[in-house]
Amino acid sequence: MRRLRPVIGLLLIAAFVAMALLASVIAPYDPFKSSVEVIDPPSARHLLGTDELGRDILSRVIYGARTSLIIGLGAAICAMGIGVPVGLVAGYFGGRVDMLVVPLIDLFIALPGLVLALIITVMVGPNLLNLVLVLGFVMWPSVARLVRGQTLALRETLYIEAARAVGGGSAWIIRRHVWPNIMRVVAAQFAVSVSFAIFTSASLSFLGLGIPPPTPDWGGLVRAGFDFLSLNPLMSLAPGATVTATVMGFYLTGSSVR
């Protein structure tokens, strides 16, 4: 079963990436177009039914993949862009630099990620760019702590000592010897960060702090369908299932890389 994890994860990721890229081709209707067919149940015309404005739910779920993947990948890239350099510098140089960085990392990690993202989003306002930056800011301490730990373990190895002995500079050693040996762990953390960002953005959208309507967003679709569960449960269940499957795909891939 463990050997199947990366295969299942990559297949799920590939499916949702294809959904996002080909949304305009595979979506049966315009996700923004309203109609008089309000809260229709699933049928041959609308496989998942329609929402309170008569928009096709399947089309909105398909287009929602674009928003969720942009947020997930963008936030993970931001987190890596901050956390990796900070972790490398703190782990390699140690001393005062490490003493300054570690309390800062611990301070952020001590705060629940969703709560911190919620507070910051309320302050800066919900939109696509802000969500990417907020989630990246929330996740970078975890990345920095992981990279710092890996770098601490490597800096005392014999080949690092040999590189110093022959006159190798710190930047050269980090680039040539430290970074290549932690890339696999960082890649795993990247996949896990994407899954966390997608899940957290969906949670924020459910709380009303996600992408403003009418842009399709999986968390927002779950929240919109919450009031109509008795009429058409698929309004919430379909986007909720896509969030779960996407998060599972990135998590299985990341845990397999480790």
Given for the second form:
Amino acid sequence: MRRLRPVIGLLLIAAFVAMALLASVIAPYDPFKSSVEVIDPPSARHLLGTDELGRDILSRVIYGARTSLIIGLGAAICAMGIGVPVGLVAGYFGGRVDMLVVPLIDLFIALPGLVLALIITVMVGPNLLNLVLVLGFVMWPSVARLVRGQTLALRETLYIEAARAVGGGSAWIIRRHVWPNIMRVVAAQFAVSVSFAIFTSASLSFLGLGIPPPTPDWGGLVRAGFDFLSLNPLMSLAPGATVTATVMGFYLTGSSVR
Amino acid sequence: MNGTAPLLEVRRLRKWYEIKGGVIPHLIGHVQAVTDVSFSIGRGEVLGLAGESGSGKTTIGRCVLRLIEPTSGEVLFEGEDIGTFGPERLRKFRRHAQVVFQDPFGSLDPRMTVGEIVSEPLEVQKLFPNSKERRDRVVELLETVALSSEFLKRRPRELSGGQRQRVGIARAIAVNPMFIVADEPVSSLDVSIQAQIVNLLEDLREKLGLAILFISHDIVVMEHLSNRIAVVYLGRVMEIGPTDELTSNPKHPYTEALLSAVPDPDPALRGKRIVLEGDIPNPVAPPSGCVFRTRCPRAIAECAAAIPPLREISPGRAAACIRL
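Having gone through the form predicted alone, I am curious about the other one (the form predicted together with its partner chain); can you provide its structure?
Then the entire complex follows, led off by the chain already shown.
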């Protein structure tokens, strides 16, 4: 199972990325195009049926992968963009910056990510860009904490002292010794961040604070299907399953790096 | 020394670490790692620094390279106080003064190849900007330490302890330094390898005219290589003098005890072993007067009264003991 984790994870990620990139090829219909076949049950023409506006659910789920990919990667990149430099500086230089950063990180981490994201989203309004920024903002402290801890441990190593002894400055040491040694852990945290962002954005959409319609996104699709659960349960279950599989894919991959 | 200025001069070096405690953190004491240590090293000279673990040897080594900042005292390199160096001057200083660490496993970055490790000092110091020339220099350095170009692409984990230490030495001499601090360079190696590394250091000293501060807890290891030996205990110099004199005729009771602990292969020549009672005292609260008195077989009441100064007992020899 240990060995299998990253394999399963990477397969799920590959399937998800392929779905997002090749959406226009795979999807049988235009995800925005309505028809008169409203809330059709699954059939040979519409494998997952149609929604209340007669749009093909399968196509909408497939296109939903794009939204999730953008949010997942975008938010994780934002989180890294803030968290990695902050963690490196706090961990490597310590001192006043560290004394300022650590309580801030602790404060953020003490708040549940979803609730924080919810509050900020209400304030700034839900759209794709805001969602990416809000989720990145919610996630950077865990990145910073991880990077800080790793850097702190590395700073005391003899090989970093050796690098200082040959005259290497802070920038040189961070670039040549600290960064290469924490890259793996940061990559793992990146994957975990993607999974958190996709999961949380789906949760926000489900609560009605996600991507505004008509853009298909998985959380929103689950929410929309809710009203028609007795007529066509796949309307909710299909996007729910893709969220689960994708989040699991990134999480399994990320958590298997140690 | 030949009457000229020494290469390195250490004057009343002190490194005390502050201990803070209490609900509202305040200074409650000091770890007296190094107290008022003075010595000098001439060009091409090897000074052995001997002492038990916890005696402050490594701290002294780090201070003379300014890898840590001393609390007080001066370190003069070619007559210049290295404590006053700014970043740029310090970087230049590191071209002349280098270090070999005890632990060849921890001192090499596991992610780098041997070639990258040895060329790092050259890159940092911008000594061979041309990458072809730099590579040649790295190969030359590897050959100097009896490794070959086939090691270039290897990583530290693929090397034996002795090979790693050779890489550590190659890195240290890459910038063509005048002075090296060798901090327990052989202590973590097999006995069979220790001699090889000591011999390598001796070769380098001759070839490159290197001055070395050779730090070890083992007086035997440094005997062959060192011109002079300084014995430290609890961060203070107990005795300093030329190797032959100091080892054949130790003056300070602590030196005597250290030397008596060395096993002699010939039982007939074995002297009486002086066994020191107890452990090295806590450097936070060292004994008053002579710090060695609590374990000294020759201690008398007066030893507690005042710190004995390091006094010259014969030309080039000094000891800190009131009973001499």
